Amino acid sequence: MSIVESPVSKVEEIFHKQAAFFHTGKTKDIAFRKQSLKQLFQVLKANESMLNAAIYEDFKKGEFETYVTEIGLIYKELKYFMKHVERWALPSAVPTNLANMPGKSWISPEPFGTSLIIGAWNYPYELTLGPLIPAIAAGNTAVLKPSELAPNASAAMAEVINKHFDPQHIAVQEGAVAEAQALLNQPFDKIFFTGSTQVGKIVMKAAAEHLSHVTLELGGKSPCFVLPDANITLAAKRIVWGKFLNAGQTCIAPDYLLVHESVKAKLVTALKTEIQALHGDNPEESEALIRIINDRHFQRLHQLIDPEKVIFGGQTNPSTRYIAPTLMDHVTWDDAIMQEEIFGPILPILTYSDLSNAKQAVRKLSKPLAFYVFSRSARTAKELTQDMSFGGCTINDTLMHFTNPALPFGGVGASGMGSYHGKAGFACFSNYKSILKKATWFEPFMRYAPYTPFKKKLMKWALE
């Protein structure tokens, strides 16, 4: 595999070429946008084997899981955009108020212009190429900065994109902190970042220098409530799948469980059963359990495991960055594992007896990116989701709200700013211009001086 690199000194050149290309107006053409989306679909299909091999080298992610959680989602989103982009790009008429009659009003979407997409390592294809889809569909140019923590996936994307697309339109810039900073120094019209809250703050500060429009997709400790009336067997199955998928390295993974005391013992037994069913007696040999991305993250996770509170799993292998699916019980809000987003295959279990107190405890933490509740009562689940603040939610399952293109995906507060997917993604990369057209055959005399009581009466009638 050849690695396409653009040195830091070339970043400014890439930006100016894309800015110049955008001002030709070519990206605003709907046919050009649809052809670019079609081309992206085709080149990804043609290079799927290479993409699979690259991500396996980074953290042992297999072909099936790569398709289900990354490439397949990208294909689906591409088809969705190709079907709808022409309609989304049309101006839409809106009512005109009495004060502006006779006249017409409409809203017209336009691309921001130049866009920078900084991807994340945990789902390197989905979280880098995924945002590229609405960027293209909305008519922007794009520079992609994949995460250097997944170097093989980054190189694969660079090879696929830089080989098949005009760099004036779409380009991949590989590198680490220096390259990212060089990109952030450019006055991009739009910056889309996926990653940690800490780095998100750095991106936000850099964007402020140019007043660039920003979308931040961050993370947080996403709670999972298991209520007394939940289907425990099914809840355990879906929690285990969602928590240990990608070895827990998922921004919307259930970070911890809040289980009612009356069903805790039954749930713990079911969780153990489901982990064994999914990963076997020796999870280290399971094809469905990938590895931790690097030694630094492995050591961080290893330190979060309290051996005295482990009730299942806990085994680690630093030489292969393996951490077994791990359950920790008798966890308190003061434990180390509750002080940060886990982002690994460790599931703390907290118990509650009073739902109001449990909700209050969750509210003391930053607003999460995701929220989960398992309950047979539609009313209780609805009330709980209305009471709490979060980015997105799935009731009686985990992760799956991410897969619906009709649902905007994004966070709130420390878990993010702005949303995308489907039409929300098109809006994310678009500026909506408000336009009013007035008739020339009539002029309302009452808005001009001299101001009289009669004119004021007419204006009140027109405005109120």
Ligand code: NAD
The other form holds:
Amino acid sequence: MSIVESPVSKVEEIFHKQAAFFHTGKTKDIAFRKQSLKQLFQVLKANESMLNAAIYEDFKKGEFETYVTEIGLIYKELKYFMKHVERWALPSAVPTNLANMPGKSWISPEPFGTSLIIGAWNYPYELTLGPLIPAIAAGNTAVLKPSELAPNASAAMAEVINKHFDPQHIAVQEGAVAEAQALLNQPFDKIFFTGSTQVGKIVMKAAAEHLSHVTLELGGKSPCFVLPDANITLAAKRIVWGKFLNAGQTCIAPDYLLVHESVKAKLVTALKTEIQALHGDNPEESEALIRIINDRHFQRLHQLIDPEKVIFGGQTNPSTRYIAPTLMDHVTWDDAIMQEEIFGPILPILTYSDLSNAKQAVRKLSKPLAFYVFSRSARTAKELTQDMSFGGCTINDTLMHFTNPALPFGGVGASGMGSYHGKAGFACFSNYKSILKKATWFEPFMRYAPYTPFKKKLMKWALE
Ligand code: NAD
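Would you mind generating the form predicted together with this ligand now that we have the form predicted alone?
Full complex below, order starting with the chain above.
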């Protein structure tokens, strides 16, 4: 009799094997962690052309962009972690208060234990293997569940990881909702999820069942302010790049523009020039413009385009899931395109005359993952970033804060909780134990009964 393996029985088995492996203590060994990072670097290098080909199959995305937006970022993060992990894993001494003298205090990071990483499809490697780096650097085991919507990239990750790593330590479980839910039913110590706000809520409910530590990297509508004193030509260049990269399927893409009315006409002209410079007269033939991931998203985006408001682009081709870089003008807060995260190559332009009204309007939406402001005034830009709530921001450019490993990357409110990248990533997968060591040669008698006025006086002196 053959036993048919269901996703549930398979993930239970993976989970239990990884939990048992974690308890051997092997993953805590710093040399083992560094060796695992090195091995990940080497197997990715050795399989780079296969990984590139899979992305091309899923997105029609070329090698250059795959390197810049996926594989290159992973190499950079791996090198950063290999350089710093030893130091980050050390306990750090902190001051000891008077009431605990003589004594010593320190904070000691330990891995959470078993971790589950559920990835999104839009940058499948960066969003699945990216979090794996801090997971293993911090000494955890990891199960990766890539998104089923980029099936070739998912299969490529399964091939590379499952062949070269001990599944007790790192394993890829491919699949869709059933597999994700079967995994979420396991009592992982840490769950790291990248995806939509809606599924983020499901993940958090599942995490609550086991009180698993959870990080949610979600999405939202990221605003982009263009102030009257901005360098308009440069702003247009950088907005067009950040918006239409990956055909707008970027969680931190500028979702919509808020342009001061005095510079709107100039900006629109510059945006059109830049789109033409990047993608030519017929963007359908442009190598740098990738396709929409599937028919459902294509149809959703198609419906968001209001032909009456299109001032550039607007062409679509359902058979190749092509959508031209599209600008929509005279957009209002009530338009369909302003009711959801766009996640496609359509850029709505809203104008403002009064900055405080514009800020108020943005605050009515959920807190965004990213925030952009173009202005020559360092003071105005800084004030704006202090006034508004968001996960991360680049002033005078788009997307680039994502690439600085010294900046924690994450959202706030509906755009997520927790952050990673660089040391923040190590912290994201670590439990920081607080430890106080007391001396044995001195016994502070005043805390013990009988409580006398003298002891009370001493206590007040020590505590206040
Ligand atoms: P999604 O939420 O549909 O899917 C993400 C993952 O969750 C996939 O692996 C999927 O299989 C799984 N999943 C789907 N439904 C599930 C369910 N009911 N139960 C358990 N698991 C389930 O998101 P997506 O379409 O892959 O990605 C797009 C969204 O992700 C956008 O909102 C985008 O802004 C956001 N995003 C955020 C970041 C970030 O770093 N903050 C990065 C990329 C994408």
